[in-house]
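Starting off, we have a lone chain in the form predicted on its own, written out as C-alpha cells.
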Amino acid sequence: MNEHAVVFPCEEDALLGIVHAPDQAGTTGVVIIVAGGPQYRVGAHRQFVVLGRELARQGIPVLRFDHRGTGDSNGSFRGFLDMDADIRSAIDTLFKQCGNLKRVMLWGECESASAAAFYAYRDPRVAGIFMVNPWIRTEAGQAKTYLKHYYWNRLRDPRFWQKIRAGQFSLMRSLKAWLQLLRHIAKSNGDSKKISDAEELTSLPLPERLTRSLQRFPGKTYILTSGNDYIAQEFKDFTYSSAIWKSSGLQEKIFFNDMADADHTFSRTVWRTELFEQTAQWLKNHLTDQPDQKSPNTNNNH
C-alpha cells in the first residue's frame, strides 16, 4: 500500500488530502468527507486514518482531505452546506490518482453525511453513500428530541430526584426551558407549511432537503446511527414520525443499522472496529464489481 499527500485545486483555493493507494486497486474508491465542525482529515480518534488504511489493505483506494478552511487547506471555511465544489474536486483527484477507478462511495459522519447526500445525486460517478449519524438539526427537531428522550430519561434518573431533595435543582429554570422548547416546535410547524412547496432543495429545512436529495440519488445508501447520541436520535425520530419520509420510499431503499451502545464519535475502539467492518463489508457486497453506470458524464468534468 502506498500512502501519500496530494495538493489539488478547488476553485481558487488549494486543498490537501491523503491518498491510500492499494498495491492492486479495485475499481471502486472511497472519498472520506470531514465533518463541517472543527475537524480535519485525521478525524475524531484518528478514525479516518485507520479507516483509510484498512480499506486500502482490502484493495479499495481512499482519499481523505481537508475541505476549505480546515486543516492544511486554503480558503475560507464554508461549512457543510457549501461543500459541493470541495467534494467534486476530491473525486476528480481520486480518479486522477487511480487510473482504473470507475466509481466512488462517499463516506460522511454527522454534517458531512448530509453534505454527501446533498451532493451525490448530481454526480454519476458516485455509486454509494455511507452515512453515519446524519445531521438534520432544526430547532423543532432538537426540541422534540430533548422533550422525548432527555427529559423523560431525567425523570427516571434517581440522581435527578436526589438533586431536587437537596435543593440543587431549579424547577422554575427547567420549566422555562421546557416551555421554550414547546414554542420552538410550534413556530417551526408553522414555518414548514410556508416553504413546503419550495422548488430549490437548498431552501428547504434540513430534514426535507435530505429526504429529497436521497430520493434523487440512484445509487445505494447505508445509514448507520449511534444509540447513545441525540443527533442520531433526532434523525431516527424524523424517520419514525415524518409524513415526508414515510411517503418517500426511502425506508425500503436504504440499508439501516443502529449500534445501540455507541456514542456520536465512536469513542471506544470496539465501536470503531465495528464501524470499519460495516463499511468494508457493505462496500464489498454492494458497490464493487458493478457494471459501469451508463452516463455520458462519467469523466472528470464535475
Second form
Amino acid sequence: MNEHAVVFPCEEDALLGIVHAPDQAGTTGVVIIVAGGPQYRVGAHRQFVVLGRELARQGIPVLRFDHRGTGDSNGSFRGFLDMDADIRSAIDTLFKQCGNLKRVMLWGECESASAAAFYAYRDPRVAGIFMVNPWIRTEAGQAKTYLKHYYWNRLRDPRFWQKIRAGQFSLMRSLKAWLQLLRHIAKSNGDSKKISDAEELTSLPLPERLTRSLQRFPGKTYILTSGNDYIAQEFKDFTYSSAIWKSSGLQEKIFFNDMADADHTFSRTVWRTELFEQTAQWLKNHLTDQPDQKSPNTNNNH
Amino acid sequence: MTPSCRLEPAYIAGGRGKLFSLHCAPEARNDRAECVIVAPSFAEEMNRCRYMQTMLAQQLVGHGIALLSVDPFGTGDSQGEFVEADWQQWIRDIITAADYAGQLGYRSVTLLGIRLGALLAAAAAPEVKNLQRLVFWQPVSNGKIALNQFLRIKIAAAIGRDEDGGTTAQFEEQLNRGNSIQVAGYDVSPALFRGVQAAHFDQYLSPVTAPISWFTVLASEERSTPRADLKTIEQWRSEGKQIEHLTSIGPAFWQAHERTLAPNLVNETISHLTGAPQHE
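Okay, that's the form predicted on its own, but what's the structure of the form predicted in complex with its partner chain?
First the chain shown before, then all remaining chains and molecules of the complex.
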C-alpha cells in the first residue's frame, strides 16, 4: 500500500491532497471531502487519515484533499456552498492517479456531505454518495445571509472588480449566479417547482437544495446519522416533517442508518470502527462491478 | 487575490516511520535564505491552527522566506497512530525537520512554536543547527496545565451524555495501569501523557541561547496578558534571556469550533520577522 501527496490544480490555484493507493486497487475509488469548518484533510481527531488507510487496506483507492482556502491549499475560501470546482478537480486527480478507476464514491460529513450531494448529479463518474450527518441548517433568511456574507463582501472588494476588468469570466458566471439569487430573494416565497436549471438549485434554501440535488442523482446514496447530534437531528426532523422531502420519493430510494449512541464526529473507537465498516461494506456491496450497475437509474435495491 | 505559495510535499524518514513534510518554497532562494519551521500544537488544536500557518507561509514566501511543516509521528499525515505517539519522539521529529531544512539548503532557521508546540520548539532548540530565533504563538509554558484543560473536554462530553465521565484521579489510575485514555477522539498513551505532563519551560529554556519572540493573542485592547505569562517572561529576562513580548488583537483561533483566523497575528509576525532588524 502506497500513500503519497499530490499537488493538483483547481482553476488557478494549487491544492494539496493525499492519495492512498492499494497494491491491488479496485475500480471504485473514494474522494473524502472535508467540511468547511476548521478542519483540513486529516479530519477531526485524524479520522480521515485512519479511514483512508483502512479503505486502502481493503483495496479501495482514496483521495483526501484540502479545498481552496483550507489546510495547506492555496486559493480563497469559498465554503461548502461553492465547492463544485474543488470536488471536480479532486475526482480528476484520483482518476489520473489510478489508471483502472471506473467510478467514485463521494464521502462527506456535515457541510461536506451536503456539498457532495450538490455536486454529484452533475458528474457521471460519481456512482455513490456516503453522507454522514448532513448539514441543512437554515432559516428563511438563509439566502439573505449568503448574500450578505459572501456576495456583498465580494462586491465591495476592489479585487473583484479588477478581475472583472481583466476579463476573468469565471467571475462573470459568479455574477450571474448572484443575480439569480437576488431574483430568488425578490420572489421571496416564490414557487420553487419552477426551478429546473441546475444553476438555479444554488438559490434554494439548503433542505430543498439537498432534496432536489439528491432527486437528480442517478447513483446510490447512503445517509448515516448519529443519535447524539443536533445537526443530524435537524436533518431527521426535516425528513419526518417536510412535504418537499415526503413527495420526493427519496425516503424509499436512499439507504438510511442511524447510530443511536454516536456523537457528531464518532469520537469513540467503537463508533469510528462501525462507521468505517459501514463505509467499506456499502461500497463493496453496491458500488463495485456488479450486474445491477448497468442500470444506474434503478435504485430500489439497497 | 489570496497570495499563494509553491507546495512541495514529501515524506521524510523519522525515527519511527515516515513523516509528512510540506515545504512552502519562495520563488527565489539565496545562500542566506531563511526557513521557518513549525512546531505544531496538540490534538484538535493542530487542525485549527493549520490554516494560520498556511496564511503565514503565503506571506513569508513573498519575502524570500520558506516555511517547513513536518507532522510529528502519529499526527497529521505522518505514519503511526496517535496512540503510538510520545513526547520525546515529537521533540526528535522537530530536530529531524530542522535537519531536513538544512538538506533543502537553508542556512538560517526560525522555530515557530504554536501553543504546546512552543514547548516542543524549546526542547528541540539546543539541537537545531543555524537557529536564529524562536517565535511563540500563544505558548503553553506548562504541559500539565494544557493536559488538565484537555481532560476537561472528556469530562464535559460525559456530562453532556449523562455518563460518569470519571475524575482526573481515575484517569491517572488508568494511565498508571498502562492503559491509554481517549479524549475527544484522541487516544493518549501513558507515555505521551507523562511526557506532556512533565514538559515545562523551566526544564527547556535554560540552554536556549537564541532570542525569543513571544506573541500573546488578546481578544481586545482592553485585555491584558495573563499574569503568569508576564511572570514567566520576567523571570527568563532576569536570567539573561532575550525575550521580546508582543501582543496581537484577535480571536482564540486555536480553540474555536468554527473556522476562526487571526490575520493580525500573521501580519504582525511577518513585520516582526522581516522589518525589525534590531532586538531590544
